[in-house]
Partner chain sequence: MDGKSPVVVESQASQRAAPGLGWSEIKAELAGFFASIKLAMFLFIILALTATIGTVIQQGDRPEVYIEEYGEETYRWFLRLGFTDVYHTWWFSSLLTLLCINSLTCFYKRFPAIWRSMRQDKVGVALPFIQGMKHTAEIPVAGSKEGVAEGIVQLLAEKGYRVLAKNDRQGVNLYATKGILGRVGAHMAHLSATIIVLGGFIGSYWGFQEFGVCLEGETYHIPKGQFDLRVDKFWIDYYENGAVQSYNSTLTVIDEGRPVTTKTITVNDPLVYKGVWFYQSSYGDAWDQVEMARLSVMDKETDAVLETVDLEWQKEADLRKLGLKLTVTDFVADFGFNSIEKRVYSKTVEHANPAIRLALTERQSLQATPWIFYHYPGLFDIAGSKYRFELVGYKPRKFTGLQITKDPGVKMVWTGSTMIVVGITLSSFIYHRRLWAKVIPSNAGVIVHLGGTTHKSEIDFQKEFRKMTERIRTINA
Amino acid sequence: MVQSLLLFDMTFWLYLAAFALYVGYILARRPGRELAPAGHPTSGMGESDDGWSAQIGQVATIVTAFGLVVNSVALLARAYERMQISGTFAPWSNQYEAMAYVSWAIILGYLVLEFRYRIKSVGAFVVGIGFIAMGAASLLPYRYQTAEPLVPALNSYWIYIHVSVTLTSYAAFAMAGGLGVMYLLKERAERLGRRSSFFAALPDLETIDELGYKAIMVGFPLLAFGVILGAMWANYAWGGYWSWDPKETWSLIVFLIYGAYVHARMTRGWEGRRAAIYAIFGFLMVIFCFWGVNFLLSGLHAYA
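Model, the form predicted alone [one chain]:
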């Protein structure tokens, strides 16, 4: 158990270093150097760098990837510890482990985005959220960080699919929230006519908006699947598909919030500033569903 906690601590510091490096990368970049990959349908994607920015960007990617590897090893170590204690190896069985998994999924999603679209500046906003997630987990009392035996309702094969799918959707929404913040900062700087090299070095607004939309379109079906799996697990564990438990209710609220976003995007043409604000609002609701419900509202999911 001490071994996995040490690895999680290492993950926190690596993500912090990666976040600082991505900020340094933006500061070192020459603004206005976005390039679209040959044949790619989305304009404005891709960044061309030289000198210090290229070197800092490479180091940032390496540190991020190494942090992901350490995070993966930490989750595997915790899975082994859980197997020894409960016979269930899911390393997302309490709040601390769930935060570590969400952080892992955020960083994995970011690296996929970076390698696919060749955009590193997003790392300052998305890797930063992964670092904050690990930091928030480390602030939990020690009793929440240890791998205690699971209650009978949790010691089930459903924990492997329902929890992992739902947490992965939260990671996608976290990415969209970070991109929403990025969009609003860039849009405000352009609207006020500010010539800051920091904001000028960010991708264009259309690119940020499109990436945020893609992130939500990954998270939304995953959340829908997670809610369905949760109802099936509830029926298996408690004899009913839905009991309006606070966690269930807030999961439904989050699903409806993002469902409204997808509907507005497809039918009303919601893009740009409104979409960015809504993505941030949705992510705040995810945070409350993930954290607030567990600690502020009592219910069948209080042990989560």
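The model shown is predicted, which means the values in this text are computed figures rather than measured ones. Just so we're on the same page, rigid core means the largest C-alpha set that superposes within 1.5 Å between forms. Residue numbers count along the first chain shown, from 1. First, how it differs from the form predicted together with its partner chain.
- After superposition on the rigid core, displacement of the C-alpha of residue 269 between these two forms amounts to 2 Å or more.
Can I get the form predicted together with its partner chain as well, since the one above is the form predicted alone?
Left out here are the partners and the other molecules; the chain alone remains.
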């Protein structure tokens, strides 16, 4: 137990360091071009860095990747500890582990994004959420952090797939939320005509908007799949695929909220600022579904 808790702690500090480095990277970065007007993507997708910023950026990526490795090892260690005490290994069997897993998924998603689109400045926002998630987990009381044996209802192979899929969708929505915040900051700076290098260092608005949309398009099918898997599990464990338990209902609410978003994107005027605000709102609802329901509402999912 001690080993995994130590590793989770280490993960937290690494993500914090990575977050600080990404902020430093943006501050050190001199924009290669003049600020592009809204809605007009600059010709190059990637960022051109020089001197200091490039080095900070590289260190940030390395620290993040190292954090991800430590996070993975921590989850594996926890899986091993679980195996020892109860014969099941899912390292997402309580609130604390679930948070650690969500952080892992967020950071993994971010690194994929960084390597694919060569945009580092997103890190300040997305790695930031990963570090907050890890931090919030460590604020949980100790008894929530340790690996207790599973109650009978959870003791099933469904926990491996239902929980991990659902949590991965949360991670995707977290990324979309982070990108939404980024969009609003940059959009505000542009609207007010500020020419600070910080905002200019961020990718252009259309790219941020599109990436946010993409994150939701990853999260949305995953959430649908996660909810359906939950229904299938419930059909085996609770005697019915749907019982309007608060967690179930809130997952449906989140699904409906993003369903509205996905449809809204098809209509004019629902990209950019509005979409960013909506993505942040959606993420807040996800947080409620993930945390609020467990602590404020009682129900069948009240295991944590």
